Structure formats: structure tokens, C-alpha cells
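Just the one chain here, the form predicted alone, laid out as C-alpha cells.
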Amino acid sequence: MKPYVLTVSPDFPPAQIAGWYIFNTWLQRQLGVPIHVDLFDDFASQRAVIQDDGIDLIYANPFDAAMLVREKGFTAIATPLHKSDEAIIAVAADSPVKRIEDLAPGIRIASTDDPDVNLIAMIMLEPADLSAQNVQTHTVDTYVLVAKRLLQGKADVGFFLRDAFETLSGMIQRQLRELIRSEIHVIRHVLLASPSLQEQHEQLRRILPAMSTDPKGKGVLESMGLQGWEIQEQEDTEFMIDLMDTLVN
């Protein structure tokens, strides 16, 4: 039997990369089915195996659920407890500027690929009449490299996704400020199954809630920086969905 693949979102913190091997193997005693956990460096490379229609279960950043859930009939399954896709604008600790309005147009970003911190961290700068327009981005691989480009001078601000800003060692957060940081709380990650797995999406619903009271589940999820999991009711991934098409549009 071919295995089924699981892929999480790129914007996941490096350090709990072991944390979804370990669920895989989790998951497979679980379901009885044989998955195999493919991790790609950036959402385009994601996006074109998924294109391919070679990914069949989605730890999934919600900027990506649109196109999953519309284009390629995924179903939501669970999200993370208690966890949110917050965005935070940080500056070099000693950086003049104090708000957001102190910012002109011209200024330097230092972003990642991450679609959702980058729309609503943009939403964030409109007050200082800022746009793609009017300021130069410089998209890195890694929220940890854009903190590098604060600290070296050579970016205004940066754009953190806020489990990756507060996953960032004492030390680069010390030389960092938060000027901002979004209060969304409905915007989430979200495991989608495709529907190769129909057969599974009820157990799927079934064991994964259950994962915190379980001593074994729950170290699992510890080890993927995770409380538990959530079920994720369609029109719940719907409201999400169209709400994340209102900041795009």
C-alpha cells in the first residue's frame, strides 16, 4: 500500500520539526495506515506538490485552506488549542521609532514568505499610510533571518509570525522591540485531510481531542510545541476562509 503524506506549513518553529515525526508515528499506530511526513523549505514548493494532488494530510497555514478546502475538496479536521495566527511588527531595540505612525513611506521590511503574518501585518501598517506600494520588502527563508536584518541595520521593521518571535532565543529577543501585534484570535492553523483519507476523517476527529488525556498523546504534543487539538467544523473553516478573502480584498 502507497503510504499517505502529511506536510505541515513551512512558517513551523525549526525546534519542533522531531515533534511531527514523532506524531506521525503517533498517528500511524493509530489509524493503521502507513504515512510518511514530507516537509518542504517554502509555501510555493508546498503548493506545487499539493497542485499535484500529492499531499493527502495538512497541518495547514490558514492563507492556504481557501485553495486546499475550494480547489482541492480537503475537509477541515481539528485545530490547536488555545493557538492563533497572531502577527507581531518588531524593531531593533534601538530604533527611534516608538508607533506605528513614526514609520514613512520608503521604509525597509524584512519578511518571510508567510502569506497570512505578511496581509495582516500589512493591515497593521495602513495607519502610517504605508502599502506594497510605497515601502521596499526583503523576503528571507527564516523568521530568525529577519531578525538578523534588524539587528544588522538592514531593516526597519520585521514581520513575525508571534509563536516564531516568541520562540526566538533570550538573547536576539533582548536586542528586539514589539511595536505591534495583532488581536485576530479567529485566524488559525488547521489540519485538513484530502479525499484520499474520507475513510479516516472520523477517526481523525475521534483521536485527535482525545491526544491530551493520554499520557503518550500528551507528551507527543509537547513535543509539538501543542496543548491539544480542537475539532474544526466546516463552517467554521468557511468563516475563517471568507474572512481571510475580506483582508485580501
Given for the second form:
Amino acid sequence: MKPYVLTVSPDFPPAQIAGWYIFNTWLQRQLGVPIHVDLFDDFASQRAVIQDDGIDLIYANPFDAAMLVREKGFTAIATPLHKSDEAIIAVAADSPVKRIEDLAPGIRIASTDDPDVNLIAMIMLEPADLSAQNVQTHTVDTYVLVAKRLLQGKADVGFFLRDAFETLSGMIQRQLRELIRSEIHVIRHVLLASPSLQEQHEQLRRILPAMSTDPKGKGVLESMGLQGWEIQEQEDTEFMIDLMDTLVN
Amino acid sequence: MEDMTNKDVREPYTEHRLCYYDGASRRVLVKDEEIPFPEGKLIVSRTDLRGIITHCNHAFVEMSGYTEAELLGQPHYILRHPDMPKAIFKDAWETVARGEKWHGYVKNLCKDGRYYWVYATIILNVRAGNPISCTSVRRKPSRTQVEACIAYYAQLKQAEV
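Show the same protein again, this time as the form predicted in complex with its partner chain rather than the form predicted alone.
Okay, now the whole complex, with that chain kicking things off.
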């Protein structure tokens, strides 16, 4: 039997890679089906495999959830407990910029290719009359490199996923200053299952919320940096997609 | 919908009577005091196709000054500020009804008579090919754009008279 394929949005912290493999082992035992983990370094290569129907289960970025649900027929299974996707815009600690409105057209932005962080952060720049048309964006592979560009004076502001910003080393964080952080709460990653996993949907909905109450499951969750799962009804996902839609120009 | 009273709005205020598209009218009390948009937040609400609020997030409740219970089941025009031209809302509803996304700058009236500016986006929620509701998301607006709208909306209001 060809194994199903599990993948994770490429914006997960590298320290949690092992956690997703442990989760996969746990999941295979629970479901009794073979599952193979396939991780990607960037969003573009992951999307290419999605387009070829090469993914069966995905912990998806909210930005990609829209395409997966509406174009690929994926079903929302669960979202992580108490964990929303939020963005932080930071500057170097000695930057003269004190508030968003101090920024002017032409600023240099350092960011990753994380689509929802970039979307949320660009929205937070709108009050300064900034848009993709009047800023210079330099995309790097990791949030550590975003920080590095700020510290080297090669960028005026940096876009960070909140969780990534908070896991930067203390030394780096001390040299940066948070300008603004989003408090949107309703934009979250979501675990989506493809139509090929239809037979397992109900079982997934049963086992995932129970994970945090089982000692073994709890340990697996900790290794993934999660507190637990809560069931995501399809309408909740549709609502999140509608909301994302209002944010995309 | 009930008239606003001086129980909620402290003097000084100006008094206006607003007439809405559905024939309803309401006395509103307006103060010349702006509340800044909360940094980093989005104000989110959903209405049914008649514009009745069915869902609102914490930021919506906080900014409006009403309780969630006071908002749910009310027409969205509970937040209508008398400085807003009718043409703006007409355009919004017509755009959304066509299935297109509407963007615009809106001055909203709080329960206590103060106001706040937003950059609003409204979309139609379609399920199984049928429109079922509308989602509206408001974010912090550009001050330059707000200043431009203040002048433009004043012209539109004058033309209404």
C-alpha cells in the first residue's frame, strides 16, 4: 500500500522538525495506515506538490488553506489550541523609527516567503501609506536572516512570525525592538485532510482532541510546540478563508 | 432601534436624526472626539444579507462601546455616523451584492457619541454557490486617506441636502 503523505507548512520552527516525525509515528499507530512525512524548505516547492495531488494531510498555513479547501477539496480537521498566527514588525534597537507612521516610502523590508506573515505585516504598514508598490522587499530563507539584515543595517524593518521572533536568541532579541505586533486571533494554521483520506476523517476528529489528555500524546504535542488540538468545523475554515479574502487586495 | 440618550453620551454633543434605507430612523448624539484605532487589531463582523449583525469579534465590541448582546440582532447601521454620506453605503451594498469586494473609509459612531475611522473591506460569503452572509473587516486607516475622505464626504453630504 502506497503511504499517505503528511506535510507541514514550511514556516514551522526548525527545532520542531523531530516533533512532526514523532507525531507521524503516533498518528500511524492510531490510524493503522502508513504515512510518510515530506517536509519542504519553501512555500513554492510545497505548492507544486500540492498541485500534483501529492499531499494527503497538511498542517497548513491559513493563506494556503483557502486554495486547499476551495480548489483541492481538502477538509478542515483541527486547529492548534490557543495558537493564532500573529506577525511582528521589528526594527534595530537603535533605529530612529518609533511608530509605524514614522516610516516613509522607499523603506527596505526584510522578510521570509511566509505568506500570511507578509500579508498581516503589510496591512500594519498601511497607516503609513506604504504598500508593495512603494517599498523595497528583500526575501530571505529564515527569520534569523531577517534579524541579521536588521542588525547589519541592510533593512529598515523586518517581518516576523510572532512565534519565530520569540524563539530568537536573547542576544539577538536585545538588539531588536518590536514596533508593532498583530492581535488578530482568528487567523490560525489548520490541519487539513485530502479527499483521499476520507475514511480517516472521523477517526482524526476523534483522536486529535484527546491527544492532550493522554500522557504519551501530550509528550508528542510538546515536541511539536503545541498545547493540543481542537476540532475545526468546515464553516470555521470557510470563515477564516473569507477573512483572508478581505485582507488580500 | 432605540434613540441615543444622554444616559450614554455626556455633553457636549450635537443631536441628529438619521433615516436609514429600510425606513427606520433614530436620534443620535454625536461628540467631536475621535478614538484611535487599536494598533495591530482587526475589527471583524458578519451580517446576514439584510445587514443584521450575526457575529462580531472582541475588537468590534470594545470599539463600539456596546455589549455583544446589544449588537447581535441589530442592523449594522447602529454604528452609522451622521457625517457619512448615504452614497458610500449604497455603493458598498451594490458592490457586495454583485459578488465583488468593497473597500472604503468609514467613520463609525460609538455608543458614547465618540467616533473612530476605519478602512473597511466587505465581501459576500458564498456557500455551495449561494450567498449567505457578509463579512466585514476593518483595519487601521491611513491618516492621509482619512483627511481626503473628510473633505470628500463633506461634499457628498452637502449634495444630499
